[in-house]
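Take a look at this single chain in structure tokens; it is the form predicted alone.
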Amino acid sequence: MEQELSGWMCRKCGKPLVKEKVVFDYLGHTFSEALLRCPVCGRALIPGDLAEGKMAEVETMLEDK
């Protein structure tokens, strides 16, 4: 995957984060998003706008069913 020149580093591993497709699974539904992720431990950096926007909308929509 493409190397991200953002300067973000993994706090756990100390490695630079790279942009990769991250798959989310919630209540049996999945969606994916290209995010910064550690190539060693796999932890992803989830930006606030995604957490408070798309992810919150999906969570509300699925819990209302």
Second form
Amino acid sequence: MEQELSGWMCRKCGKPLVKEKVVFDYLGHTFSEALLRCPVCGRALIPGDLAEGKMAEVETMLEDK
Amino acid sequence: MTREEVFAYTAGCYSGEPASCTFACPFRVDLRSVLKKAGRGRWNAAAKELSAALPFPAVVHALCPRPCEGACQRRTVLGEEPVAIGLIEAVCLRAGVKKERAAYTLPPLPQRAAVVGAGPAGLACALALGRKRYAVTVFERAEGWGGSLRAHPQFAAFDADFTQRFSSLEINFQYTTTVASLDELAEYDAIFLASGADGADFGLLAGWNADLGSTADPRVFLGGGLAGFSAVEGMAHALQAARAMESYLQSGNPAYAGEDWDRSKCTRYAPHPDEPPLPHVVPAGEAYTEEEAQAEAGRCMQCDCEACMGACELLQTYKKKPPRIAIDVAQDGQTRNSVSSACITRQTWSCSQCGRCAAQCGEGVDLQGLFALSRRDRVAGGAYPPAFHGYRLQELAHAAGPASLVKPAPGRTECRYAFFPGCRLGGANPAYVERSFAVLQETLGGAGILLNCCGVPALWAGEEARFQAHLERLRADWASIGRPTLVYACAACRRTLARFLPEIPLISLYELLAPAAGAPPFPELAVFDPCAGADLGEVKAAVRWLAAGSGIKPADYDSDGKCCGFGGHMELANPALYDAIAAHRCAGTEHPFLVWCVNCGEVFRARGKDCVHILDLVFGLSPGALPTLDEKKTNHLKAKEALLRMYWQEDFTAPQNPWDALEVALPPEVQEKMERRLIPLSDVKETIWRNEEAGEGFVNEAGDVVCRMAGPYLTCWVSYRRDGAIFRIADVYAHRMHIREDGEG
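Other form of same protein, the form predicted together with its partner chain, not the form predicted alone:
Every chain and every other molecule in the complex is listed next, the one we just looked at coming first.
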């Protein structure tokens, strides 16, 4: 997935995405992960396998608390 | 939410408590445990348990009238012979205890206790105190022990039992000694008076505490025949009095030994619906052989009420009994942080709210209500996953907004009847609403219309304020068209309206329709009554009558109040349980289902089960493909548009969004995933449209675009490639987390 994503650009800013820390919050908990995001506007790209994999796992874990 | 409020829901539950036989037993013997051991042929272990609970096992065995057998649920519930506990007990006692327990591990205690009377009660008290190593002296006017039992034909056996039990204890027996005054016992720290029915009470029976045996003189306790007890009752009472005496000796207060042992609890019985009858084993000789006793002990049902657990997949999955659930809900409501061990969230949001648990319970335990309370509490405190009910609440807003309609009967300003199809019927097929309304115009001589949702999605979501506001709106709408009787189609609507708007008279649509002869799609159908309609006998009968009129033979099947899986909107909170329940129901009969709730029908059809709605039969409609989430929304609007045009000659144009016209190509597997996760295509189109308009999202060298739209309860992502005017969608996915894109934190 890393290689596949390497050619992504932000359509608004026209800049290639770089790997940077992205902060998430859910149900009062905060955590971060290094992901591709636009160096100008800061928008992050969440790939499908992350959303349906690790993120879904963390969501389930927090919902189970 | 208070603890009292929570525990009120499960107050009547006795799951996990001793069985009725044990409550009936004067000695509180755990008979479930004894009979389990006996059933496995573990005679010594069973004897050991009896020996620990009974002061003189042989004496009790010979004299006890066996109230345990009277309370045996084989007898009280199933009407069979009770388990022959007495005969089994004899086999256990015959086998005996392998090793008698030893008292020498305890150091002797300095306090001195006097027991007046060496009858069964006095001996039981002396035994209990002696085992604790108090210095016990027994005064007896006769020449030996036994009291009233000395004349009993089996006294030789009792004498052996007494001897055996006292063999390892140092008790000082003073025979042929009459205590004429308590002053003679001044040197003793505690005294137990058990000198028999004709013994002296020294004026202490007045003011005697029956539970503890205590009297007006704090160091004197009283029991046995002197207090009117039989030998067995007297022994059992003496054990309790010995505990009170010990409490008095240690703390000065006998009440600390108080135990809650409510004998009335021996009349609480579990239902045992599926228990097969087992004939009582009649002994070939006078007593049981071990084999006979083992077989009879196998008749013990190990009574413990689990009626609600047996009725519900959710309770079976989590394996928590009602009292435990209440503790978790209360704890969860009070701690609500990451270190809480209650872990009730998933279970709270997985309940189908069908109420079958409460219907099974004879003690008024209401877990449905408890989970509803937990949901309301969670939502009020802001500690809940909004995604669980987010989409269903949007549907509610649609039904109460653009799709709603309130009209009196055509050409009038009021009406006696109004059709309330609810938000699901028209969503499934607008013809259901249109055709039904046409029939009602004729049969009722005109009827108004109230298109709206009953509000149950807000109730299930725990959104109390929203639910109350919706009810107010329904009440006002209903009043505005002359307070008509509402003709409902959906059992969940009926349950909600009947419970929260009891002033509205209700009648089922299915009681107002006539069967239509036609070629039935299946000759035999199993009627699946919805959970909310389980107690609506007249509606169930009407549905069967309509089916029979259409040439359908109802198969031998009873859905028995079980939910199809749709109830409570658990689908996103617990997809695995939702699937398991739906699959379970589908496999419940080989026949196709006949449903009168569109939700049941959609759940079953989505799993490939053939299913016919009663309105398909009545109106000769053939069920097409299952409508998508968007089609359901559109269908509502179509029904409204058709009714307005036909009966009130009004035009209605459904509100349009700029993204509605967007042309997309959607692979079927993505469509299926969206349906399961409740992501409508309109949200996907809006995501694309907004990003295209603003030139946002991400693009790669191949021209693939990925963009997202953050909504109130989830962020929807779409990956697509533009092909001229068509947006070819590759994937749609979502997450519930929020991205802090400013990088804070």
